[in-house]
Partner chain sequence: MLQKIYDWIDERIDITPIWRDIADHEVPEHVNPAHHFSAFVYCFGGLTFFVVVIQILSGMFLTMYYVPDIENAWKSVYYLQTEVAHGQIVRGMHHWGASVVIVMLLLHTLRVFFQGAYKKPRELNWMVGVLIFFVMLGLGFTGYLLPWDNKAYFATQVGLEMAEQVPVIGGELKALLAGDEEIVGAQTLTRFFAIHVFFLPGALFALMAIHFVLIRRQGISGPL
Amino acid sequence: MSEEKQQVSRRQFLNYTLTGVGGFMAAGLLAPMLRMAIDPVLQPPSEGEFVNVGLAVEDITTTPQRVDWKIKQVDGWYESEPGRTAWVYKDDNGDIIALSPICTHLGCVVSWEGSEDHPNQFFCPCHDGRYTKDGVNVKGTPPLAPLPTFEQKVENGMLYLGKAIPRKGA
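Is it possible to get the structure of the chain by itself, in the form predicted on its own?
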(Lines of atoms letter the chains of each structure in order from A and count residues from 1; the text may use other names and numbers.)
(Lines give C-alpha, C1' and ligand atoms only; values in the text may rest on other atoms or scores of the structure.)
(Ligands and ions follow the chains in the order given, each with its own letter.)
Protein backbone atom coordinates (compact mmCIF):
# COMPACT_ATOMS: atom_id res chain seq x y z
CA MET A 1 0.00 0.00 0.00
CA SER A 2 1.26 3.33 -0.88
CA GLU A 3 0.31 6.45 0.91
CA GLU A 4 -0.99 9.14 -1.29
CA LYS A 5 -0.42 12.72 -0.36
CA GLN A 6 -3.56 14.70 -0.26
CA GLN A 7 -3.10 18.04 -1.86
CA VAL A 8 -5.08 21.12 -1.02
CA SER A 9 -6.52 22.78 -4.04
CA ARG A 10 -6.07 26.47 -4.62
CA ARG A 11 -9.77 27.02 -3.96
CA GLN A 12 -9.62 25.18 -0.59
CA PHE A 13 -6.49 27.12 0.42
CA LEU A 14 -8.16 30.46 -0.29
CA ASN A 15 -11.29 29.30 1.51
CA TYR A 16 -9.32 28.32 4.66
CA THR A 17 -7.24 31.48 4.55
CA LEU A 18 -10.20 33.83 4.19
CA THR A 19 -12.12 31.99 6.90
CA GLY A 20 -9.16 32.27 9.30
CA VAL A 21 -8.57 35.96 8.55
CA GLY A 22 -12.30 36.68 8.95
CA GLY A 23 -12.34 34.84 12.29
CA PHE A 24 -9.39 36.87 13.59
CA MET A 25 -11.02 40.12 12.46
CA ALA A 26 -14.33 39.18 14.12
CA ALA A 27 -12.51 38.26 17.35
CA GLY A 28 -10.67 41.59 17.24
CA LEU A 29 -13.96 43.46 16.94
CA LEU A 30 -15.83 41.44 19.58
CA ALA A 31 -13.10 41.29 22.24
CA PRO A 32 -13.36 44.96 23.34
CA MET A 33 -17.16 44.77 23.46
CA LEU A 34 -17.03 41.58 25.51
CA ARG A 35 -14.44 43.11 27.83
CA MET A 36 -16.60 46.21 28.34
CA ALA A 37 -19.63 44.04 29.17
CA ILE A 38 -17.78 41.76 31.60
CA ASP A 39 -15.45 44.28 33.27
CA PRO A 40 -18.01 45.75 35.73
CA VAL A 41 -18.72 42.26 37.04
CA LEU A 42 -15.04 41.69 37.73
CA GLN A 43 -14.57 44.97 39.67
CA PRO A 44 -14.55 44.75 43.47
CA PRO A 45 -17.75 46.08 45.02
CA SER A 46 -17.54 49.62 46.34
CA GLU A 47 -20.44 49.21 48.73
CA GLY A 48 -19.60 49.26 52.39
CA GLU A 49 -17.17 52.13 52.13
CA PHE A 50 -17.57 54.63 54.93
CA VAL A 51 -17.63 58.38 54.28
CA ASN A 52 -16.94 61.16 56.76
CA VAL A 53 -20.21 63.11 56.91
CA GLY A 54 -18.63 66.09 58.63
CA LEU A 55 -20.47 65.66 61.93
CA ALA A 56 -18.61 65.42 65.22
CA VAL A 57 -20.03 62.88 67.67
CA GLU A 58 -20.16 65.53 70.40
CA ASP A 59 -22.52 67.61 68.20
CA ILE A 60 -25.10 64.82 67.90
CA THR A 61 -28.13 65.43 70.11
CA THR A 62 -31.24 63.45 71.00
CA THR A 63 -33.22 65.43 68.42
CA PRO A 64 -32.85 64.08 64.87
CA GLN A 65 -30.83 66.40 62.68
CA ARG A 66 -30.47 66.26 58.94
CA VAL A 67 -26.95 65.49 57.70
CA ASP A 68 -26.01 65.96 54.04
CA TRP A 69 -22.81 64.68 52.41
CA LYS A 70 -21.47 63.69 49.01
CA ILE A 71 -19.94 60.45 47.81
CA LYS A 72 -17.61 59.86 44.90
CA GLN A 73 -19.18 57.61 42.30
CA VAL A 74 -17.69 56.20 39.11
CA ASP A 75 -19.98 54.81 36.42
CA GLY A 76 -17.74 53.56 33.65
CA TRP A 77 -15.75 56.63 32.70
CA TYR A 78 -18.19 59.12 34.23
CA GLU A 79 -17.28 60.42 37.67
CA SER A 80 -19.86 62.22 39.80
CA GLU A 81 -20.53 63.26 43.39
CA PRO A 82 -24.18 62.57 44.21
CA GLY A 83 -25.56 63.86 47.49
CA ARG A 84 -26.73 61.66 50.34
CA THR A 85 -28.84 62.50 53.38
CA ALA A 86 -29.51 60.92 56.79
CA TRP A 87 -31.38 61.78 59.96
CA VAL A 88 -28.92 61.36 62.85
CA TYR A 89 -29.53 61.42 66.61
CA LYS A 90 -28.57 59.69 69.86
CA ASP A 91 -31.10 57.38 71.50
CA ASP A 92 -31.75 57.11 75.25
CA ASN A 93 -28.76 54.76 75.66
CA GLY A 94 -26.40 57.21 73.92
CA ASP A 95 -26.15 55.04 70.80
CA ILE A 96 -25.99 56.88 67.48
CA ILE A 97 -28.89 56.22 65.13
CA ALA A 98 -28.66 57.18 61.44
CA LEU A 99 -31.86 56.76 59.45
CA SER A 100 -32.43 57.00 55.71
CA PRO A 101 -34.86 59.77 54.74
CA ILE A 102 -36.39 57.68 51.94
CA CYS A 103 -39.95 56.55 52.68
CA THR A 104 -40.42 52.81 52.28
CA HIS A 105 -43.85 53.32 50.74
CA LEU A 106 -43.07 55.09 47.45
CA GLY A 107 -39.62 56.62 47.90
CA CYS A 108 -40.57 60.17 48.89
CA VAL A 109 -38.40 62.10 51.36
CA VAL A 110 -39.49 62.13 55.01
CA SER A 111 -38.77 64.95 57.42
CA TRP A 112 -38.61 65.15 61.20
CA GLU A 113 -41.69 66.86 62.62
CA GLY A 114 -42.89 67.57 59.09
CA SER A 115 -46.50 67.70 60.23
CA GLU A 116 -47.96 69.92 62.95
CA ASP A 117 -50.62 67.26 63.61
CA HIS A 118 -47.99 64.62 64.43
CA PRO A 119 -45.13 66.07 66.49
CA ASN A 120 -42.05 64.01 67.35
CA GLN A 121 -42.49 61.79 64.29
CA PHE A 122 -41.01 61.48 60.83
CA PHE A 123 -43.61 62.49 58.25
CA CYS A 124 -43.88 61.68 54.55
CA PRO A 125 -45.96 64.33 52.76
CA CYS A 126 -46.72 62.18 49.69
CA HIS A 127 -49.37 59.95 51.30
CA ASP A 128 -49.33 61.01 54.98
CA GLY A 129 -46.89 58.27 55.95
CA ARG A 130 -45.53 58.41 59.49
CA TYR A 131 -42.66 56.87 61.43
CA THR A 132 -41.81 57.00 65.11
CA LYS A 133 -38.52 58.56 66.20
CA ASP A 134 -36.70 55.22 65.90
CA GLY A 135 -37.85 54.94 62.27
CA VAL A 136 -40.54 52.31 62.82
CA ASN A 137 -43.59 52.76 60.59
CA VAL A 138 -46.80 53.78 62.38
CA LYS A 139 -49.51 51.17 61.88
CA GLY A 140 -52.44 52.35 59.80
CA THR A 141 -50.29 54.60 57.61
CA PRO A 142 -49.06 53.68 54.10
CA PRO A 143 -45.45 52.60 54.85
CA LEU A 144 -45.18 48.85 55.43
CA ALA A 145 -41.57 48.79 56.64
CA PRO A 146 -39.35 50.87 58.92
CA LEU A 147 -36.86 53.41 57.58
CA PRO A 148 -33.51 51.84 56.63
CA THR A 149 -30.54 52.51 58.91
CA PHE A 150 -27.04 53.42 57.76
CA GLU A 151 -23.94 51.42 58.64
CA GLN A 152 -21.81 53.64 60.84
CA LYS A 153 -18.53 53.96 62.64
CA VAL A 154 -16.78 56.63 64.68
CA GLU A 155 -13.15 57.58 64.07
CA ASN A 156 -11.31 60.43 65.76
CA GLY A 157 -14.59 61.79 67.10
CA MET A 158 -16.18 62.05 63.63
CA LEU A 159 -19.17 60.10 62.31
CA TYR A 160 -18.68 57.95 59.20
CA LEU A 161 -21.68 56.45 57.40
CA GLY A 162 -21.78 53.53 54.96
CA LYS A 163 -24.61 51.98 52.99
CA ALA A 164 -28.26 51.95 54.03
CA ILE A 165 -29.55 48.62 55.37
CA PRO A 166 -33.27 47.82 54.97
CA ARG A 167 -35.14 46.62 58.06
CA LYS A 168 -37.99 44.11 58.21
CA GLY A 169 -41.57 45.40 58.37
CA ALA A 170 -43.23 45.77 61.72
The other form holds:
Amino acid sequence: MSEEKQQVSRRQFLNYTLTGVGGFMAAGLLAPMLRMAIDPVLQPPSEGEFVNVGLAVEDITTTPQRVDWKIKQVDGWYESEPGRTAWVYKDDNGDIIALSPICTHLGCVVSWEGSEDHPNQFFCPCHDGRYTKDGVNVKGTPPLAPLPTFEQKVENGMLYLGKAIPRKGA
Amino acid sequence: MLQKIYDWIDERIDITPIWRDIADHEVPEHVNPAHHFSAFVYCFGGLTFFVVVIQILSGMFLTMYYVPDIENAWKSVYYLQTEVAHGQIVRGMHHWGASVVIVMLLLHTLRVFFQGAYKKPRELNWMVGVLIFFVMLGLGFTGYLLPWDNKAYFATQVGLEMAEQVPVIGGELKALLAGDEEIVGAQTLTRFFAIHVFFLPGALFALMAIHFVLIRRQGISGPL
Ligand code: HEM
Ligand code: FES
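Show the form predicted together with the partner chain, please, the one above being the form predicted on its own.
Below, the chain from earlier opens the complete complex, with every other chain and molecule after it.
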Protein backbone atom coordinates (compact mmCIF):
# COMPACT_ATOMS: atom_id res chain seq x y z
CA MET A 1 0.00 0.00 0.00
CA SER A 2 1.20 3.48 -0.76
CA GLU A 3 1.77 6.13 1.90
CA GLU A 4 -0.81 8.42 0.37
CA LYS A 5 -4.16 8.84 1.99
CA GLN A 6 -6.54 6.24 0.53
CA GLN A 7 -9.51 8.02 -0.91
CA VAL A 8 -12.90 6.40 -0.60
CA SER A 9 -15.08 7.70 -3.35
CA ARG A 10 -18.66 8.66 -2.72
CA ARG A 11 -19.72 5.75 -4.92
CA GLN A 12 -17.60 3.26 -2.97
CA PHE A 13 -18.87 4.58 0.34
CA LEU A 14 -22.47 4.22 -0.74
CA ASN A 15 -21.78 0.77 -2.12
CA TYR A 16 -20.24 -0.39 1.17
CA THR A 17 -23.03 1.12 3.24
CA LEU A 18 -25.77 -0.33 1.09
CA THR A 19 -24.17 -3.77 1.00
CA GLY A 20 -23.60 -3.62 4.75
CA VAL A 21 -27.11 -2.54 5.66
CA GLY A 22 -28.68 -4.85 3.09
CA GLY A 23 -26.57 -7.78 4.26
CA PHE A 24 -27.48 -7.06 7.87
CA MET A 25 -31.18 -7.04 7.07
CA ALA A 26 -30.97 -10.20 4.96
CA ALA A 27 -29.03 -11.96 7.72
CA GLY A 28 -31.54 -10.87 10.35
CA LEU A 29 -34.35 -12.23 8.20
CA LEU A 30 -32.75 -15.49 7.23
CA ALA A 31 -31.03 -16.43 10.49
CA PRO A 32 -34.18 -17.50 12.37
CA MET A 33 -35.47 -19.43 9.36
CA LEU A 34 -32.21 -21.30 8.83
CA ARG A 35 -31.86 -21.99 12.56
CA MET A 36 -35.36 -23.44 12.52
CA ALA A 37 -34.57 -25.57 9.48
CA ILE A 38 -31.39 -27.08 10.92
CA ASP A 39 -32.87 -27.70 14.38
CA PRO A 40 -33.09 -31.50 13.89
CA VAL A 41 -29.36 -31.69 13.18
CA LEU A 42 -28.55 -29.92 16.46
CA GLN A 43 -30.63 -32.19 18.71
CA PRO A 44 -28.68 -34.29 21.24
CA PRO A 45 -28.77 -38.03 20.43
CA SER A 46 -31.73 -39.71 22.12
CA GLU A 47 -31.13 -41.89 25.15
CA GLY A 48 -32.33 -45.43 24.61
CA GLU A 49 -34.73 -46.54 27.31
CA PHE A 50 -34.66 -50.14 28.50
CA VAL A 51 -37.88 -51.95 27.76
CA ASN A 52 -39.06 -55.31 29.10
CA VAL A 53 -39.25 -57.45 25.96
CA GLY A 54 -41.34 -60.15 27.62
CA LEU A 55 -38.74 -62.89 27.52
CA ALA A 56 -37.63 -64.68 30.71
CA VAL A 57 -33.90 -65.30 30.90
CA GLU A 58 -34.51 -68.98 31.63
CA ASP A 59 -36.34 -69.29 28.31
CA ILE A 60 -33.32 -68.10 26.34
CA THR A 61 -31.61 -71.02 24.63
CA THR A 62 -28.45 -71.33 22.63
CA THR A 63 -30.49 -71.09 19.42
CA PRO A 64 -31.27 -67.50 18.33
CA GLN A 65 -34.97 -66.76 18.77
CA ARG A 66 -36.87 -63.84 17.41
CA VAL A 67 -38.20 -61.37 19.99
CA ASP A 68 -40.66 -58.60 19.15
CA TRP A 69 -41.57 -55.75 21.45
CA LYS A 70 -42.82 -52.17 21.31
CA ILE A 71 -41.07 -48.98 22.28
CA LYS A 72 -42.55 -45.56 23.05
CA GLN A 73 -41.53 -43.06 20.41
CA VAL A 74 -42.06 -39.30 20.32
CA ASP A 75 -41.63 -38.05 16.77
CA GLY A 76 -42.14 -34.29 16.86
CA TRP A 77 -45.87 -33.90 17.50
CA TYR A 78 -46.61 -37.58 16.87
CA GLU A 79 -46.45 -40.25 19.57
CA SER A 80 -46.54 -43.89 18.62
CA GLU A 81 -45.39 -47.33 19.66
CA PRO A 82 -43.40 -48.80 16.80
CA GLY A 83 -42.16 -52.36 17.03
CA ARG A 84 -38.58 -53.52 17.51
CA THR A 85 -37.09 -56.94 16.81
CA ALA A 86 -34.02 -58.76 18.08
CA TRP A 87 -32.48 -62.22 17.73
CA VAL A 88 -31.63 -63.44 21.23
CA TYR A 89 -29.58 -66.42 22.44
CA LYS A 90 -27.02 -67.50 25.02
CA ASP A 91 -23.47 -67.97 23.82
CA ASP A 92 -21.10 -70.71 25.00
CA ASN A 93 -20.23 -68.73 28.16
CA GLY A 94 -23.92 -68.39 29.00
CA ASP A 95 -23.89 -64.66 28.19
CA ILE A 96 -27.02 -63.26 26.56
CA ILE A 97 -26.56 -61.90 23.04
CA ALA A 98 -29.27 -59.73 21.44
CA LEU A 99 -28.62 -58.90 17.79
CA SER A 100 -30.36 -56.29 15.70
CA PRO A 101 -31.86 -57.78 12.52
CA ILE A 102 -31.09 -54.69 10.43
CA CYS A 103 -28.61 -55.70 7.74
CA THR A 104 -25.49 -53.54 7.78
CA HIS A 105 -25.37 -53.57 3.98
CA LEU A 106 -28.45 -51.54 3.04
CA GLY A 107 -30.85 -52.07 5.88
CA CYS A 108 -33.00 -55.05 4.94
CA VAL A 109 -34.13 -57.44 7.69
CA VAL A 110 -32.10 -60.60 8.33
CA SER A 111 -33.31 -63.79 9.93
CA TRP A 112 -31.67 -66.77 11.57
CA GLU A 113 -31.30 -69.58 9.08
CA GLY A 114 -33.29 -67.49 6.63
CA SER A 115 -31.84 -69.55 3.79
CA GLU A 116 -31.90 -73.33 3.64
CA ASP A 117 -28.53 -73.25 1.91
CA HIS A 118 -26.86 -71.57 4.85
CA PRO A 119 -27.66 -73.31 8.12
CA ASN A 120 -26.30 -71.80 11.34
CA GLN A 121 -26.12 -68.32 9.85
CA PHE A 122 -28.15 -65.15 9.67
CA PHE A 123 -29.31 -64.52 6.12
CA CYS A 124 -30.39 -61.35 4.36
CA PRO A 125 -32.69 -62.00 1.38
CA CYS A 126 -31.98 -58.71 -0.38
CA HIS A 127 -28.48 -59.37 -1.69
CA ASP A 128 -27.63 -62.68 -0.02
CA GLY A 129 -25.78 -61.07 2.88
CA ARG A 130 -24.73 -63.53 5.58
CA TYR A 131 -23.56 -63.38 9.22
CA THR A 132 -22.25 -66.04 11.54
CA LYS A 133 -24.10 -66.77 14.79
CA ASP A 134 -22.17 -64.06 16.70
CA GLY A 135 -23.45 -61.54 14.14
CA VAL A 136 -20.14 -61.11 12.35
CA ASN A 137 -20.55 -60.61 8.62
CA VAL A 138 -19.28 -63.41 6.36
CA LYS A 139 -16.45 -62.23 4.11
CA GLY A 140 -17.38 -62.16 0.45
CA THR A 141 -21.02 -61.25 1.09
CA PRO A 142 -22.21 -57.64 0.75
CA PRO A 143 -22.38 -56.48 4.43
CA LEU A 144 -19.20 -54.75 5.65
CA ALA A 145 -19.90 -54.74 9.39
CA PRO A 146 -21.33 -57.10 12.02
CA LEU A 147 -24.96 -56.82 13.13
CA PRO A 148 -25.46 -54.23 15.91
CA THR A 149 -26.01 -55.53 19.43
CA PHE A 150 -28.73 -54.24 21.74
CA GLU A 151 -27.83 -52.77 25.11
CA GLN A 152 -29.29 -55.16 27.66
CA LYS A 153 -29.98 -55.71 31.32
CA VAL A 154 -31.76 -58.37 33.35
CA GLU A 155 -34.28 -57.51 36.06
CA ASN A 156 -36.37 -60.01 38.03
CA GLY A 157 -35.33 -62.68 35.58
CA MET A 158 -36.68 -60.76 32.60
CA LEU A 159 -34.69 -59.42 29.65
CA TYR A 160 -34.69 -55.65 29.03
CA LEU A 161 -33.30 -54.22 25.79
CA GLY A 162 -32.25 -50.67 24.96
CA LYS A 163 -30.59 -49.13 21.91
CA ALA A 164 -28.89 -51.10 19.16
CA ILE A 165 -25.19 -50.22 19.18
CA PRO A 166 -23.37 -50.53 15.84
CA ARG A 167 -20.15 -52.53 15.78
CA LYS A 168 -16.99 -51.73 13.86
CA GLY A 169 -16.52 -53.30 10.45
CA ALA A 170 -14.15 -56.22 10.04
CA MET B 1 -12.88 -17.67 -9.14
CA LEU B 2 -16.39 -16.23 -9.08
CA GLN B 3 -15.29 -13.60 -11.58
CA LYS B 4 -14.03 -16.36 -13.86
CA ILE B 5 -17.29 -18.29 -13.66
CA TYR B 6 -19.18 -15.09 -14.36
CA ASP B 7 -16.96 -14.26 -17.34
CA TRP B 8 -17.31 -17.77 -18.72
CA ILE B 9 -21.08 -17.50 -18.68
CA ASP B 10 -21.17 -13.89 -19.82
CA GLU B 11 -18.90 -14.62 -22.79
CA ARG B 12 -21.38 -17.19 -24.01
CA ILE B 13 -24.79 -15.75 -23.26
CA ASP B 14 -24.10 -12.05 -22.59
CA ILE B 15 -25.87 -11.63 -19.27
CA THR B 16 -24.35 -8.25 -18.32
CA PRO B 17 -26.96 -6.12 -20.12
CA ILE B 18 -29.75 -7.90 -18.28
CA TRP B 19 -28.77 -6.83 -14.78
CA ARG B 20 -27.13 -3.59 -15.96
CA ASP B 21 -30.51 -2.54 -17.26
CA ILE B 22 -31.87 -2.78 -13.73
CA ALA B 23 -28.79 -1.63 -11.81
CA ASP B 24 -28.18 1.47 -13.94
CA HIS B 25 -31.78 2.53 -13.99
CA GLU B 26 -31.82 5.85 -12.17
CA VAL B 27 -34.27 6.68 -9.46
CA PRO B 28 -36.06 9.80 -10.76
CA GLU B 29 -35.45 12.80 -8.52
CA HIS B 30 -39.09 13.36 -7.68
CA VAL B 31 -39.44 9.88 -6.12
CA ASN B 32 -36.18 10.03 -4.15
CA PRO B 33 -36.74 10.86 -0.46
CA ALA B 34 -33.15 12.19 -0.30
CA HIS B 35 -34.27 15.07 -2.52
CA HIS B 36 -37.79 15.64 -1.30
CA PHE B 37 -38.60 14.01 2.00
CA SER B 38 -42.27 13.77 1.11
CA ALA B 39 -41.25 11.32 -1.61
CA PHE B 40 -41.22 8.60 1.07
CA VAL B 41 -44.76 7.82 -0.06
CA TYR B 42 -43.21 6.19 -3.12
CA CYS B 43 -41.61 3.58 -0.85
CA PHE B 44 -44.80 1.75 0.01
CA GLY B 45 -44.85 -0.31 -3.18
CA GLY B 46 -41.31 -1.51 -2.49
CA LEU B 47 -42.15 -2.14 1.15
CA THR B 48 -45.14 -4.24 0.13
CA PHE B 49 -42.82 -6.31 -2.05
CA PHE B 50 -40.32 -6.61 0.80
CA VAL B 51 -42.98 -7.98 3.16
CA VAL B 52 -44.21 -10.37 0.46
CA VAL B 53 -40.65 -11.73 0.25
CA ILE B 54 -40.70 -12.23 4.03
CA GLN B 55 -44.07 -14.01 3.78
CA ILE B 56 -42.82 -16.32 1.07
CA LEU B 57 -39.57 -17.18 2.83
CA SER B 58 -41.10 -17.65 6.28
CA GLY B 59 -44.00 -19.60 4.73
CA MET B 60 -41.60 -21.97 2.96
CA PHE B 61 -39.81 -22.69 6.22
CA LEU B 62 -43.06 -23.12 8.19
CA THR B 63 -44.09 -25.74 5.66
CA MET B 64 -41.14 -27.86 6.85
CA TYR B 65 -43.03 -28.55 10.08
CA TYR B 66 -46.67 -27.83 9.27
CA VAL B 67 -49.08 -30.65 8.30
CA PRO B 68 -52.42 -29.85 6.65
CA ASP B 69 -54.39 -32.53 8.45
CA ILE B 70 -57.09 -31.97 11.07
CA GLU B 71 -55.52 -34.44 13.50
CA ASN B 72 -52.07 -32.96 13.33
CA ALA B 73 -52.26 -29.36 12.07
CA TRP B 74 -52.71 -27.77 15.47
CA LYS B 75 -50.17 -30.10 17.09
CA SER B 76 -47.58 -29.42 14.42
CA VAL B 77 -48.01 -25.65 14.78
CA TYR B 78 -47.83 -26.00 18.57
CA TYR B 79 -44.70 -28.11 18.22
CA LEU B 80 -42.92 -25.74 15.86
CA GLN B 81 -43.90 -22.82 18.05
CA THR B 82 -42.81 -24.30 21.39
CA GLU B 83 -40.16 -26.94 20.66
CA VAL B 84 -38.29 -25.89 17.54
CA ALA B 85 -35.52 -23.33 18.01
CA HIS B 86 -36.60 -19.98 16.53
CA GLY B 87 -39.86 -21.55 15.35
CA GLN B 88 -41.70 -18.94 17.37
CA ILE B 89 -39.84 -16.17 15.55
CA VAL B 90 -40.47 -17.58 12.10
CA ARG B 91 -44.16 -18.11 12.82
CA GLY B 92 -44.27 -14.63 14.29
CA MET B 93 -42.78 -13.18 11.11
CA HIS B 94 -45.44 -14.91 9.03
CA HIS B 95 -48.25 -14.06 11.43
CA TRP B 96 -47.48 -10.34 11.79
CA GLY B 97 -46.21 -10.02 8.24
CA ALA B 98 -49.62 -11.12 7.00
CA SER B 99 -51.09 -8.00 8.59
CA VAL B 100 -48.23 -5.66 7.74
CA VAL B 101 -48.41 -6.62 4.08
CA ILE B 102 -52.05 -5.52 3.92
CA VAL B 103 -51.22 -2.22 5.63
CA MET B 104 -48.39 -1.55 3.15
CA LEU B 105 -50.59 -2.49 0.24
CA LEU B 106 -53.27 -0.05 1.38
CA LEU B 107 -50.76 2.78 1.90
CA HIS B 108 -49.35 2.11 -1.58
CA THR B 109 -52.87 2.15 -3.03
CA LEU B 110 -53.70 5.40 -1.22
CA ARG B 111 -50.61 7.06 -2.67
CA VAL B 112 -51.49 5.96 -6.19
CA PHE B 113 -55.08 7.06 -5.68
CA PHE B 114 -54.42 10.51 -4.26
CA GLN B 115 -51.69 11.26 -6.79
CA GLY B 116 -53.96 10.21 -9.60
CA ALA B 117 -51.17 7.90 -10.77
CA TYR B 118 -53.76 5.40 -12.01
CA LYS B 119 -54.83 7.70 -14.87
CA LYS B 120 -54.06 7.10 -18.51
CA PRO B 121 -51.80 5.37 -19.55
CA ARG B 122 -51.54 3.47 -16.24
CA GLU B 123 -55.11 2.13 -15.92
CA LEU B 124 -53.94 -1.41 -16.67
CA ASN B 125 -51.51 -1.41 -13.79
CA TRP B 126 -54.24 -0.21 -11.46
CA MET B 127 -56.30 -3.21 -12.51
CA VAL B 128 -53.37 -5.57 -11.96
CA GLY B 129 -52.94 -3.94 -8.56
CA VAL B 130 -56.57 -4.61 -7.67
CA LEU B 131 -56.08 -8.26 -8.62
CA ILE B 132 -52.99 -8.40 -6.38
CA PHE B 133 -55.13 -7.00 -3.59
CA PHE B 134 -57.69 -9.79 -4.00
CA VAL B 135 -54.98 -12.46 -4.15
CA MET B 136 -53.51 -11.06 -0.96
CA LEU B 137 -56.88 -11.14 0.79
CA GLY B 138 -57.23 -14.73 -0.40
CA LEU B 139 -53.85 -15.60 1.11
CA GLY B 140 -54.90 -14.04 4.39
CA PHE B 141 -58.23 -15.88 4.40
CA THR B 142 -56.84 -19.32 3.51
CA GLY B 143 -53.77 -18.97 5.76
CA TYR B 144 -55.92 -18.05 8.74
CA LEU B 145 -57.50 -21.52 8.79
CA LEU B 146 -54.22 -23.42 8.75
CA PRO B 147 -53.38 -23.39 12.50
CA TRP B 148 -56.75 -25.19 12.97
CA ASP B 149 -57.54 -23.65 16.33
CA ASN B 150 -60.95 -22.35 17.38
CA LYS B 151 -60.35 -18.86 16.04
CA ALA B 152 -59.27 -20.29 12.68
CA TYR B 153 -62.22 -22.67 12.49
CA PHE B 154 -64.95 -20.17 13.30
CA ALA B 155 -63.45 -17.39 11.20
CA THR B 156 -63.49 -19.75 8.23
CA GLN B 157 -67.05 -20.80 9.06
CA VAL B 158 -68.05 -17.14 8.83
CA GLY B 159 -66.04 -16.55 5.66
CA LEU B 160 -67.70 -19.52 3.98
CA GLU B 161 -71.17 -18.30 5.01
CA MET B 162 -70.31 -15.03 3.34
CA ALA B 163 -69.43 -16.85 0.13
CA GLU B 164 -72.78 -18.64 0.40
CA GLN B 165 -74.61 -15.31 0.26
CA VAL B 166 -73.53 -14.84 -3.35
CA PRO B 167 -76.73 -14.95 -5.46
CA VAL B 168 -77.52 -18.12 -7.45
CA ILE B 169 -74.13 -19.87 -7.20
CA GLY B 170 -73.57 -19.26 -3.46
CA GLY B 171 -74.10 -22.88 -2.43
CA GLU B 172 -71.79 -24.27 -5.08
CA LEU B 173 -69.20 -21.62 -4.35
CA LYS B 174 -69.14 -22.57 -0.69
CA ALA B 175 -68.88 -26.29 -1.47
CA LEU B 176 -66.08 -25.56 -3.91
CA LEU B 177 -64.12 -23.66 -1.29
CA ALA B 178 -64.88 -25.96 1.63
CA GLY B 179 -64.59 -29.25 -0.24
CA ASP B 180 -67.92 -30.35 1.24
CA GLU B 181 -71.47 -29.01 1.24
CA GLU B 182 -71.81 -28.92 5.00
CA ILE B 183 -68.66 -29.89 6.81
CA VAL B 184 -65.82 -27.50 7.49
CA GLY B 185 -63.22 -30.17 8.09
CA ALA B 186 -60.53 -32.40 6.69
CA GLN B 187 -61.18 -31.52 3.07
CA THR B 188 -61.48 -27.82 3.80
CA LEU B 189 -58.08 -27.79 5.44
CA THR B 190 -56.27 -29.56 2.60
CA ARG B 191 -57.94 -27.30 0.05
CA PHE B 192 -57.10 -24.15 1.91
CA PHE B 193 -53.54 -25.37 2.30
CA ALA B 194 -53.15 -26.05 -1.42
CA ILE B 195 -54.67 -22.68 -2.29
CA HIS B 196 -52.52 -20.93 0.30
CA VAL B 197 -49.14 -22.35 -0.62
CA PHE B 198 -49.46 -23.16 -4.35
CA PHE B 199 -52.31 -21.54 -6.24
CA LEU B 200 -52.36 -18.03 -4.79
CA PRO B 201 -48.57 -17.58 -4.48
CA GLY B 202 -48.34 -18.67 -8.14
CA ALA B 203 -50.95 -16.11 -9.13
CA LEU B 204 -49.21 -13.52 -6.97
CA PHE B 205 -45.85 -14.06 -8.72
CA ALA B 206 -47.41 -13.74 -12.15
CA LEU B 207 -49.28 -10.56 -11.21
CA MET B 208 -46.25 -8.99 -9.56
CA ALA B 209 -44.16 -9.73 -12.64
CA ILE B 210 -46.72 -7.97 -14.84
CA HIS B 211 -46.95 -5.11 -12.34
CA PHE B 212 -43.19 -4.52 -12.43
CA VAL B 213 -42.80 -4.92 -16.19
CA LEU B 214 -45.54 -2.34 -16.69
CA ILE B 215 -43.82 0.06 -14.29
CA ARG B 216 -40.56 -0.26 -16.22
CA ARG B 217 -42.28 0.28 -19.56
CA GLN B 218 -44.35 3.24 -18.43
CA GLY B 219 -42.04 4.78 -15.86
CA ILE B 220 -43.18 6.15 -12.53
CA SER B 221 -45.76 8.89 -12.96
CA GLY B 222 -44.29 12.39 -12.98
CA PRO B 223 -44.26 14.95 -10.15
CA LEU B 224 -47.57 16.47 -9.21
C1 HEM C 1 -48.45 -12.53 0.85
C2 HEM C 1 -48.34 -13.79 1.14
C3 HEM C 1 -48.95 -14.51 2.37
C4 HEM C 1 -49.86 -14.09 3.30
C5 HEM C 1 -50.55 -12.75 3.41
C6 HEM C 1 -50.04 -15.20 4.25
C7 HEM C 1 -50.90 -15.20 5.36
C8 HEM C 1 -50.99 -16.20 6.32
C9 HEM C 1 -51.76 -16.14 7.53
C10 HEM C 1 -52.66 -15.00 7.98
C11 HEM C 1 -51.54 -17.30 8.23
C12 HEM C 1 -52.08 -17.67 9.61
C13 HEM C 1 -50.93 -17.42 10.59
C14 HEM C 1 -51.31 -17.48 12.03
O15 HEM C 1 -52.49 -17.42 12.36
O16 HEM C 1 -50.36 -17.59 12.83
C17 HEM C 1 -50.67 -18.12 7.44
C18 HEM C 1 -50.23 -19.39 7.82
C19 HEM C 1 -49.39 -20.20 7.04
N20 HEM C 1 -48.82 -19.87 5.82
FE21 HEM C 1 -49.06 -18.08 4.83
N22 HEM C 1 -49.27 -16.26 3.83
C23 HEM C 1 -48.58 -15.88 2.70
C24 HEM C 1 -47.70 -16.65 1.95
C25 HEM C 1 -47.35 -17.99 2.24
C26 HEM C 1 -46.52 -18.83 1.41
C27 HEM C 1 -45.89 -18.41 0.08
C28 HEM C 1 -46.42 -20.06 2.05
C29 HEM C 1 -45.66 -21.34 1.68
C30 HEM C 1 -44.94 -21.54 0.65
C31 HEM C 1 -47.17 -19.96 3.29
C32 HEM C 1 -47.31 -21.00 4.22
C33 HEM C 1 -48.05 -20.94 5.40
C34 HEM C 1 -48.15 -22.00 6.36
C35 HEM C 1 -47.46 -23.39 6.27
C36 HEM C 1 -48.99 -21.54 7.40
C37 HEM C 1 -49.42 -22.34 8.65
C38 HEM C 1 -48.49 -22.10 9.82
C39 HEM C 1 -49.04 -21.09 10.79
O40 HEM C 1 -50.27 -21.02 10.94
O41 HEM C 1 -48.24 -20.38 11.39
N42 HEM C 1 -47.74 -18.71 3.36
N43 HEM C 1 -50.33 -17.44 6.27
S1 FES D 1 -29.35 -55.25 2.45
FE2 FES D 1 -28.73 -57.12 3.33
S3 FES D 1 -27.41 -57.86 1.83
FE4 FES D 1 -27.96 -55.98 0.92
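Positions refer to the first chain, counted from 1. Rigid core (definition): largest C-alpha set, two forms, superposition within 1.5 Å. Note that this is a predicted model, so its numbers are computed, not measured.
Once the rigid core is overlaid between the two forms, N15 counts among the residues whose Cα shifts by 2 Å or more.
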